[in-house]
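Coming up is one lone chain in structure tokens, specifically the form predicted on its own.
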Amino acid sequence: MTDWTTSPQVERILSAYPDKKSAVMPLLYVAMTEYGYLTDEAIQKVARLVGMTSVQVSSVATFYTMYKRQPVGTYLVSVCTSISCGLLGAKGVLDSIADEAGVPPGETDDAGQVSVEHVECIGACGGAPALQVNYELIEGVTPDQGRALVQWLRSATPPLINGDEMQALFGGQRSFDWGPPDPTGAVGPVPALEGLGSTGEAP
């Protein structure tokens, strides 16, 4: 197995910052694409790359909820429960997704396929209730659509999670016109960020 810490991708990230410590956040995402979550080994390797202690890097990784310190499923379903989504039925959406997945929020099913969580505002108040799968957005979701989404993830096992596709299949009212279709998406439960190895393109 190639050492990811010496990859051209990591070198590009480090060279983009005058102070290597500033690269800690994108490097944590790269580590998550390698390990699936932030293991102690991943934390230690990032710390060495940026010249920080493991404790300092761990303090970043535990402060931001999008950095996962425990394994998550292939598909991370994040339901917004902030005020706008909450007022428009997010609890029902979350409950139906958790019921269909067979796990309470914060847990992963036994197959390691679907994780469910509730999250704070994801910036789609006008399209509430909203959720994300591997950080790809779906707006205007009903409880029945949430249940169908989990069924689809399990049966279709899509290798790429694309927001436009999911919106067409399971979404409703959008907060605004998203613009031209985007063929890219997330290849795992890490934000699809160009240059971090976490994006793919639909065929």
Contents of the next structure:
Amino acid sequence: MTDWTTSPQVERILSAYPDKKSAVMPLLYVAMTEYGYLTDEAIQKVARLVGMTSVQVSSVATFYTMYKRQPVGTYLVSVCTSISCGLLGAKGVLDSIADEAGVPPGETDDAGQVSVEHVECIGACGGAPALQVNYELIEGVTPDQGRALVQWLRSATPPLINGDEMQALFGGQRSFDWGPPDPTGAVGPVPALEGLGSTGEAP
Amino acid sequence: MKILTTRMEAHPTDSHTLERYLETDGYQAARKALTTMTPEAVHEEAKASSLRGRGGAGFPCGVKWGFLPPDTRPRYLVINGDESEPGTFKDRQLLERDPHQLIEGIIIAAYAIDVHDAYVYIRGEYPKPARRLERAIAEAYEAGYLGQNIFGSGFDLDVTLHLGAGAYICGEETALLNSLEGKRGEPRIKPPFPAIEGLYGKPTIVNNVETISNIPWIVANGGAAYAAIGPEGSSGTRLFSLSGHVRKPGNYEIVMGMTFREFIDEYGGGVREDREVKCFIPGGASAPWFTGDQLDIPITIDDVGNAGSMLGSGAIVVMDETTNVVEAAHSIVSFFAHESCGQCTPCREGTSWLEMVLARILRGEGRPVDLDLLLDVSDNIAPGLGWPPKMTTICPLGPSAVSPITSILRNFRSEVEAMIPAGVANG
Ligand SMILES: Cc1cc2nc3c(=O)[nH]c(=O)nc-3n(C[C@H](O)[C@H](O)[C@H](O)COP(=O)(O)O)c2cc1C
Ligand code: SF4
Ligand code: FES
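In place of the form predicted on its own, output the structure of the form predicted in complex with its partner chain.
Every chain and every other molecule in the complex is listed next, the one we just looked at coming first.
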């Protein structure tokens, strides 16, 4: 494995801010893409890059829910249970997804394939109930579609999670017109952003 | 009358591209500002527009810019795209569908307040909006609208996109600045306000995505033209997020002044299955609720404020007659309990208490004293239970958790009482 800490991308992130401590958040994402989750080694390397102690970096990482200190599945299914989704049946969607995955919210299946979690509002309240897979959105999901989504993730094992594809297969009502298709997708349970090196393109 | 969503409606397939933006007068306002106006003149237009912040507090944008101490440099501009208040999804649409409109607003605002480094903080759960903005920023650099000597005016500006990582509290402006500095996203004690001591201790203006997306129109058409739209104190158009039990949820850009009833009927297609509105939240999860009897209140910042709530983040959540209000309140209270940063005891412990008591009532294990207990705990977080709340905490998150409690106990007390099993002792 080449040393990711000296990649041009890491250099670019470090130089984007007047104080390199500001790079801690993007670098934690880059490290998650690298290791799958924030291992001790990942924390140490980020700490060295930004000039903080491991304890300091750890304290930052634990503040934010998207930095995972434990392994997560290839597919992280995050179901919104906040007010607008709750009014339209989010609990049923979460239950059927957890049931199909065979794990309670907050856990990962034995194969390390699917993690299920409940999350607070993901800004898709007009398309309630809404959920995300690796932070790519699906709106207007029924409990049955949620179940089918988990089955599909396990059988098709998509290498890339694309929101448009999932919305077409398992979604319904949307918050607003999504406009033109977005071929970009997530390659792991990290938000897919070019600057973080965590995107993939559909063929 | 529309400002923010004109382009995305007329050109649904490519409103986010630079090509389309330029074909629809894009970057003309920035060019006009940088090449024909002084920074002071641009600032005057912002003041004249009476544009009030769209992030929640409704503070006049031009007035805020004026708080910057005249001589300290560098100054920073930070755009708040953390949008995490349950019910709110308007900034997502502005970022995904018209990112250049925001970038142009940033260029103009930065020029007006002499800023050369701007940051856009987008919540981590918004990778698609962030990607669209990321590409738009790259396009703008390539075309020379960002970087050095923009439009040959000698003005330089760099814009950096920063992704959050799952923490609602980072929407609070000082928490956001801490987060951007690589710290835990905990709010700072104010004063000092960010305009005096913000990012890296330097004077900083924090503005919402929607607020800044209005700036190109204001410079192109003049502040006075903007101020002339809508009622006094709520000038301009505003993008409202409508969700809950309506037929057509969505983001709708309207001129303020119509009533909630008109808005819900005309834009939301009315309530599903022709049911009655039991209650609704007029401005995001932090806002006290209105009941179905209050649907004729006009949608303006002042009317809603005078009626004891707020337009806040512009999120209207409709609950029909079938809604279990205790369940709805529990959802909102657990949100705040989950998102409390933990710095202040009344917020950290109070929100968890409230959540626990509501959960107990929902399980059918409530006790008669629980209603008073809810109010006691709430009073400890926001003494007097008035609106706007009295603050004992560093930021308004704690008091926000009280809104659903007072809302259900003032309006639906008998319904809550009916959920307490008879014959249960107060043990
Ligand atoms: C708990 C809390 C969360 C907030 N979340 C947001 C947010 O997500 N987006 C936002 O623009 N403002 C949010 N605000 C308001 C900001 O503190 C700040 O007032 C705003 O960004 C200023 O921009 P404006 O003047 O353009 O509205 C929040 C405030 C609090 C107290
Ligand atoms: S009120 Fe709550 S969220 Fe705000 S600073 Fe205090 S503990 Fe943190
Ligand atoms: S409440 Fe579920 S996305 Fe907002």
